[in-house]
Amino acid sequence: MKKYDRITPEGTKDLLFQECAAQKKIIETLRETFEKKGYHEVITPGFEFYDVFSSNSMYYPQESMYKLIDHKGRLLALRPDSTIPIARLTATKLKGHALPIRLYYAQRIYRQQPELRGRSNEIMQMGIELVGLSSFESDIEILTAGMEALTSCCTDDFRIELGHIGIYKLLMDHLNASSEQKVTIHSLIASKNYAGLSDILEDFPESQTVELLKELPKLFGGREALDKARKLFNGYDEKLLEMLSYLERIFQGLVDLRMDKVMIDFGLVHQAEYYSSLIFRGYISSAGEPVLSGGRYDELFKDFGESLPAIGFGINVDQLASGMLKCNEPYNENVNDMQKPNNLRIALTKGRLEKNIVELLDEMGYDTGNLKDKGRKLLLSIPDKNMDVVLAKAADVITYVEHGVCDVGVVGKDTIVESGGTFYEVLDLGFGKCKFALAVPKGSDFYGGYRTKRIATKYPKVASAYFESKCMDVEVIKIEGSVELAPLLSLADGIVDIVETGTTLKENGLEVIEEIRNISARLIVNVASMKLKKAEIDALITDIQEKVRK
């Protein structure tokens, strides 16, 4: 039996050194932050009862949480986050205490992270928590604990947006659609996914619901993006404008305190179902996540049979620990030297994407005499835009652009749809057309008969979706190579691949019986480079939609 005794857990790690050094100033930095402004520490257990969690307001599913088992056959759950069980600590241990109340925390959560893909699973957090005041002064307070609480840690160079959860809400209440349009909108919406949306939306009659929808994840950035969303909310209802006028208040009241480090996402619609109104996050340069992340959420203590108003957040320490380490490294000029630290970097698959990219660049006008004139090598710029160019592999351009060493990448939708990912998918290129489809022997009975089908892919996510979508149980086996083959040697009933004309298909006796989606070339942006370098990206995604449309 194989021992796992030298090495850690997936998606943990051991801290040495200066690790440790930088997390034990971050933590002290925070702690007298939060005590100077009134809050008082605690803590709470490392696991809890799966029911504290398990509510359907609740934000984080069943399949990202570690579950134990007690001695009386109870489940239980290691703590996926520190608000929950802070409510649960108010509503029981403090019930009756003078509002209102000021707690903060340091102590770790545990959340089940996809593999491979370099997110911890054991997090230090620290945050605050404000219960029992639901005003502008209160949701001041928590803002500008929040801006001195990454100032006291970092550089100047972050960002704070704020956002208000119940605009989105409102206009979902006013769209007609199912449970499950419902779960894909929220999604496209949050990762500014713009084609996917309007493909979405087209099912729908047409209405000012609809276009509002539309422009949501567009509306983002400084004053303007307030301008404009008050032109477009205009004689829509009521409560929007009052929900908007609130937003704009809090945007004024940190610029009057000198705290202009603050942009506006209307399409930030994480957690929703957490969530009541004012949310948040802060970002900051050495990070490509979020570094913060807070919000009004006046229901939850009603999961503890309390009626509370409350606001708060949390701070990735481990995040903000790292970024401290990075500031510190020596600028290295001989293996940076075709790279400044504020250029912006894209990520191309190589390949044919690659080709059709830069003959798009071309028509554009950038200068790609480094990106014909490549060699062997796979970082080049293009002088003319202070831009960097990183040459990857599909799922490698996805990797790059989640962890934020790169901001910008070109990658087809075949590997979205199989990776996944963290990052905002922002434009449809048009080009690199092909569809996904479901092909078998020739003249075969594909849905007959009681035997379980087996299907051979390159995209077992892809393949294991499709066929959950239609209720129908097969056995998916991943191929890295020809994958026509696997009927052919009898290891397969059909296959799920991308198709662009079938001729493959054709000359080894298959045939197209579904069609499962279209997919082609997509711009995704890392979520803290959209903020962060908003009017270079922004330049960018300008720049290549007039060539696009065109």
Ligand code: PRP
The other form holds:
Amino acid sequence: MKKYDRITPEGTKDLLFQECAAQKKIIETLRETFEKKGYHEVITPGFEFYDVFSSNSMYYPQESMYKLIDHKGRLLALRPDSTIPIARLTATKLKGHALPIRLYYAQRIYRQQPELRGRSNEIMQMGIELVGLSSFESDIEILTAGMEALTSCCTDDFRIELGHIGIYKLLMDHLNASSEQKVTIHSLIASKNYAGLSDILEDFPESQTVELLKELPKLFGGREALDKARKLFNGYDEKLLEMLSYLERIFQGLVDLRMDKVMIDFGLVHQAEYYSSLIFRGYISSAGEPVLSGGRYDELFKDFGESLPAIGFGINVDQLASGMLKCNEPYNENVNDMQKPNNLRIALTKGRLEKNIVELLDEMGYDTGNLKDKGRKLLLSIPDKNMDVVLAKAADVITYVEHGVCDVGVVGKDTIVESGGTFYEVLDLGFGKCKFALAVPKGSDFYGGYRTKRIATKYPKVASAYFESKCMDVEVIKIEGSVELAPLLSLADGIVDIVETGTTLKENGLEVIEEIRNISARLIVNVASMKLKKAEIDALITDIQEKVRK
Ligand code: PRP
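With the form predicted on its own already on screen, would you show the form predicted together with this ligand?
Let's see the whole complex now, leading with the same chain.
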């Protein structure tokens, strides 16, 4: 009997009628915009040799690529990106062609995203690549095209943010960090995890490099971010000031062209792998993640034996199409104070952290009456602050924030480490303190003998990563709650769990043999909201910081 003949694989979907019409409209509009500017269409194969993508392995880790094997046993990959195949095409089929070369594409890309997160594994992408120019004018040409593309497709509000990956790379060159530390610092800057970044940089001798790296993710916003950077960068390597001046020039160039929906983020480092200098992203309010992403990649052609400067961007057509459909939905005038589109929406973790959060909001002087008298309601309002509050389970707080249906969330670091996700982790709130630990029945010899040990846990990713880091094979069993039972019932040799007071362990005859990491509650922010609702979110962060520091 066939089992999978009536459904589509996870991360894919059928598009019907209105959805097709919206996608078609976006594609036609973008096609017209790009062709008017002299860009010519190319189409690359849906799958290519894996080698084409493998040198950019950090940006496209092998586990995120769909792989196939051809009849000669060679490894192929469904294209996870269009820029790399277009670089291959330009370096080969268009070798010796008069420069500059202006190309555009409209094709699907394929990436295996973490499962059950509501992410598409097949994305319709359109974009342009300008090859053979490295001038200020060429950068402005591409940014202008990106802004025009968003203007032509969105009735929605949008912003483009600029960054310069060279600044981050230069600072890291001056820091004597191990490759492991470099990966951690990169991810802490990308997620605006100020507290985590400060902690890891404590391990390095004091220097202007360390201070600048700490400040980098905090430097974002309008022109004031550039002015602040100028003061901070003063007296550092001349090259850093040159890069800053270039960013200032680009910013001003766009403002002069009345392209004023532009912002700066010195902490924009996500795309470090093949970009070399100017990088940028575009956000619309109906999507919780960037809809446009691009930058200058002057080094990429070296992978294909050529030396050509280039800049380009890709647009997520699916996001724009669903944004277009959302914008066309009639606005319901009957909503009360809650759920007004411009309200800031906060997701709070129910249960363990709830009391601390309400106390904090009280101390901040916010009207928490509805939260205290909530009954069974899950969506409440803080009327004096134009805020909606969502009460959810910890892992769901992350999901709502990641998708941008909530702008901000409060969640424990334990859930963040286990669930992962893309968001900014801006504040350690200092409450909900506990530890991840490995605990075993009192007096037992966990490391003795040759038998592979079994670990019960509510946090299988944390447990697996911990034992992987010790190069130790264990069997991990997922348990939903009261994990302490598993060793008592001889299902497991030990548990990896959170320990707060230690009472549960003690009363069940278990003891901690290793502490894995400290945990506390964190404030997380959606990446698009951080840019589109900056003033409101900054005000909230400042209010919280004042109380948390006391
Ligand atoms: C957590 C954790 C431990 C206990 C630790 O469980 O999983 O069981 O609290 O706290 P302690 O060190 O202060 O004793 P939780 O209360 O969240 O319930 P659950 O196990 O049912 O998820």
